[in-house]
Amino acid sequence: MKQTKKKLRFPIGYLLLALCVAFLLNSLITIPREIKIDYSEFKDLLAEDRIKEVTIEKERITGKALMAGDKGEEEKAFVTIRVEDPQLIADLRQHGVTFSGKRENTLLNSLIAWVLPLLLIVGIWIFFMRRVGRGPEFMSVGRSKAKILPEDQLDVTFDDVAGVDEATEELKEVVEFLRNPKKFTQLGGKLPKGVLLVGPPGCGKTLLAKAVAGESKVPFFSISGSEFVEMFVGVGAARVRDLFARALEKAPCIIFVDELDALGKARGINPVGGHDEREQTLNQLLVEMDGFDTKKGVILMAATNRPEILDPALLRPGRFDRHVLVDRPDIKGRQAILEIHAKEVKLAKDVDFAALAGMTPGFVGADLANVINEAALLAARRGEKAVRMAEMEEAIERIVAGLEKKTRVMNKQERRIVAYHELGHALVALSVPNADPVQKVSIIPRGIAALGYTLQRPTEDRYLMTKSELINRLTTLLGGRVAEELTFDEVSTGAQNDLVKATDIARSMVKEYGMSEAMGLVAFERNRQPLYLQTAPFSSSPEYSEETSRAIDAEIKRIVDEAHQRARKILTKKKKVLDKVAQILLEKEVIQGDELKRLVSEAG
């Protein structure tokens, strides 16, 4: 993108340059070098014999006459408004002026005054234009703003994929297609127009298409769904006229659309009105879709992380007729990835990649590309030769917490108040069934707004939660508050986002779950991020009583309330280990989740 800009400033600064610099020549030539004096003063000098020579122009008079200067009488030139005199020439006679007439050519004035300009800014403008490569930015709006990458560029192939094993499957087809389309069209089947790639940001959706061209051989066109959109009507429309065009003349090809929702977002979506030229740029590449022949084996691949709010006539067969999900890697996946990243980086013998995969849940390739770069940086900047599981570790904490704040100075009151709340947590944490083990204690301040932190990693990938597991996450949340409470008669604000998350599950329970036998199995809140939108609903009040809201807030608070009242009983029992390992921790600061473990068994 910076690039796209560049070559929009640069010609139109030089433009203004160029049309500065007409203009000042217009005016150096425009303006007369004479010293300008009136009829009167003409005349005077005339009959003191001072005038030398005069020509006589159709509205003036120009010549020579000594008049005053810094060493007396010069010779200078003068220039004056001819008035209708039948004396002049008598005159100009009687005292013995030479004269002569001129008769004026304008055209000859134009063209120096104002062609010669406008033909250096002409020539300018050519120069830079040639410069940057490519015609005018005015004659060339229409054109695709694609980026071609061919076959020989494209280094890229199913090697530098993991974590993403049946997308990957899926794809190898469609490699299959571009590499022989007449085994599957001799059957009288069809290729697949499109492709779309589904998925979360940083699942590797460009790199799986990059991946396909890589593996086909074939050009790969590549550009974003907002470069078509621009401000002119008409403009997008025209530009997947050509991307199509430009695709069908480099056949076989892939057409990947970045970030396909910044160009295919349901029409009527928006309650204010649609955008008529992003609506007019959708209407031409369905047409485009439906017109193209795939037996020229062009095959356009698309990706999005926000389904639910493509035109429907986008994701229906004969337009993208393949949907693939490009998921979150689980733990094998993410290890693959992790394995993959690192092949460039020097690594200590103690890195264990299976372990890594287990400490990201959630992570995704761009997460994981990003861990094993910023251990490379702290091991670089320790001095470090190799990589070490240190710096990896670490690496996977700035990034789930935020970056260490030691030269954030909290009094003693605060730092007891931390060390209390995180150790609720993590002693909850140990006490209920089926919890995350707890990794890590810290009180040392991260990112923006942590004072301290429990770390808990899941022993494996989850994908169903139990309503016993839900409850045992809200008594955990609620660890830290009910361990101020016991300790300080008090509490503080560091609850807040505990009660969030806390409150944001017991409402999960009752009114998506069914979880609550007071309000039964009934729904009370549809998915909020459906897969794929038919109709947006714009209207977001509940579509149920008020007496039903006032039970639901009534059985959600009870739910907080009995985990609430659950913690409490869990620290009451555990008070003194509570008193002791809190001395521990402010003084070391930071508790490995082994350490702890072995802490809470003596104290216990």
Contents of the next structure:
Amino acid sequence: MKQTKKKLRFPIGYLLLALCVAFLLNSLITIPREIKIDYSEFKDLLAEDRIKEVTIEKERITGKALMAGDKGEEEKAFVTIRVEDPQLIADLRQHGVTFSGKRENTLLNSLIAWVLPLLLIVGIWIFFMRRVGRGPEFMSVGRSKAKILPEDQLDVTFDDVAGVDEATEELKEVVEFLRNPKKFTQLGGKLPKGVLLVGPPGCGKTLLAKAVAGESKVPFFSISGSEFVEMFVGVGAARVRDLFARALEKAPCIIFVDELDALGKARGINPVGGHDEREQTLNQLLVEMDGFDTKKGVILMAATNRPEILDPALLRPGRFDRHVLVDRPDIKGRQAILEIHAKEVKLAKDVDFAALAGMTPGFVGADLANVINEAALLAARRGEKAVRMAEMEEAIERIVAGLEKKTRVMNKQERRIVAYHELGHALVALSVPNADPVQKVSIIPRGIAALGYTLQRPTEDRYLMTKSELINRLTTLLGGRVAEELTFDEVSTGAQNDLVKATDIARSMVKEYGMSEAMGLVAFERNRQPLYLQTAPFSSSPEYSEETSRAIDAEIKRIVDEAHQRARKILTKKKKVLDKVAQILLEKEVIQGDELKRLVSEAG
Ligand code: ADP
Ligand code: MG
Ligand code: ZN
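Form predicted together with ligand ADP structure, per the form predicted on its own context:
Entire complex below, previous chain first.
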């Protein structure tokens, strides 16, 4: 990139230089070797018969005259400015001087007057256009900058990816389709148009996309979302059009938009001067996605680590309708990733990948690749022949220190707290009737706020919930906090989100559903209306007295307190199970639902 720029600047520099030289030469040649004299002097010379011949031009008179020189009288060329003088011709005739008229060379003059500046302007224009536009054709701004990786250069396969097995499984289907699109379309099958890879940075989203291309052996157009967004309005949209047009020519192929959030931020989020350009680009992307047909074999893939800020229109069916979660690896996944990256380094016999995986909770794939690399560098610096466990451990320590600053890695005590907290939820959920089954408990941090999570998935869609179900849910929510209370002397801030949710449930029970005996069958709150329909914006004036308000608060508190007591009772009974399973969870980091049930029944 930089090189081509330099190459282009040189001839233009030469051109300017040549112009200057020509200019100088020109003025040198035309430097008057004639002697400049005043018109009066000319008239005197004429009177003295010293003028030999004269050429009259429009603005000056040139000619030859006898003048005093180094060696006495000499014939010299002279020039004088022409003055309005009706007598001139008569005088010249009187003194017998031959004279002639001369028209100025208008062609040359106009050449200099018009063409030269024009040339200069054009030169300067080209110069700047080349600096702005990339490449010799400066009409290429609207061309997409997507890099095409030809099939033979794609050497990434699914074997290079580990620890994200669920994502890999899902993407294998896409590969199958790209390899043999006819097989699918013959049966009338429809493939997702867009596959969105979602997950924290460094977990292997880009790597997975490359693996899909490498496995399916089709061209891979890769572009970053930020590369669409440019200074000039309309350029991004033109690039999107161009990208899809190029991709269609190469079908079957993959278009991969990395960092989609740079482009696909929800429109209209920014109240101060919306970003027109980005909006246009996004609209164009939506239009193209609607327009193209997966039957032709173009699959759009994108990656983001901030799905929550994406424009909802992007996530609608028919667009990015398949979401693949690429999450942080668990202990087994980390071991596999370490093994993949260690293939390229020489290892000493004492390296134990299982132990290393145990030392790296919270690490993502990129961190683990970094561990191997750091360790190899360390070993080289120490003059070792192979990378030993000692170097691995030191590399991990260094990286942990870096990650702790970014608060991505928890210390031991934090991990313990999170393990007990999550198990608190899970055990309560297992004990209360009709609770949604627990799918898995994990202490692998996820997202920004959640340090761990308990995944409960309803077995069926629910439209109505009974009072007891709501109370069970409340109790489960408080289980995390209760487990902390029972185990540690202090409670942590980790339960904040749970408390918010619990309070919301209790408030709805009292104010909306009429589920509190004390308050009776009165709905104190209507379904919330959209803001713009409210008559008086921002004034949520309660339709009840202050006294009622106080009673409502008391009821909410009572419901939450009762649920808290209930959770406490359940977990006190199960404290031994809690302790036992917490140890296992700390070791394994993830426990699946079935296994949890088994462990609980064994420990109980
Ligand atoms: P993302 O796009 O999710 O931010 P990348 O795919 O760019 O992450 O990952 C960066 C690097 O980290 C990869 O090139 C690879 O070396 C390593 N890496 C990340 N995740 C994995 C994984 N699951 N398996 C193997 N290597 C991984
Ligand atoms: Mg990436
Ligand atoms: Zn919780």
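Numbering follows the first chain given and starts at 1. Here, rigid core means the biggest group of C-alpha atoms that superpose within 1.5 Å across both forms. The structure displayed is predicted, hence computed values, not measured ones.
**Q** Rigid core fitted, is the C-alpha displacement of residue 419 between these two forms 2 Å or more?
**A** Comparing forms between these two forms, the residue 419 CA shifts at least 2 Å.
**Q** Take the rigid core as the frame of reference and indicate whether the C-alpha of residue 90 shifts by 2 Å or more between these two forms.
**A** Yes, residue 90 moves 2 Å or more.
**Q** Using the core for the fit, does the CA position of residue 210 change by 2 Å or more between these two forms?
**A** For residue 210, whose C-alpha is compared between these two forms after core superposition, the shift is less than 2 Å.
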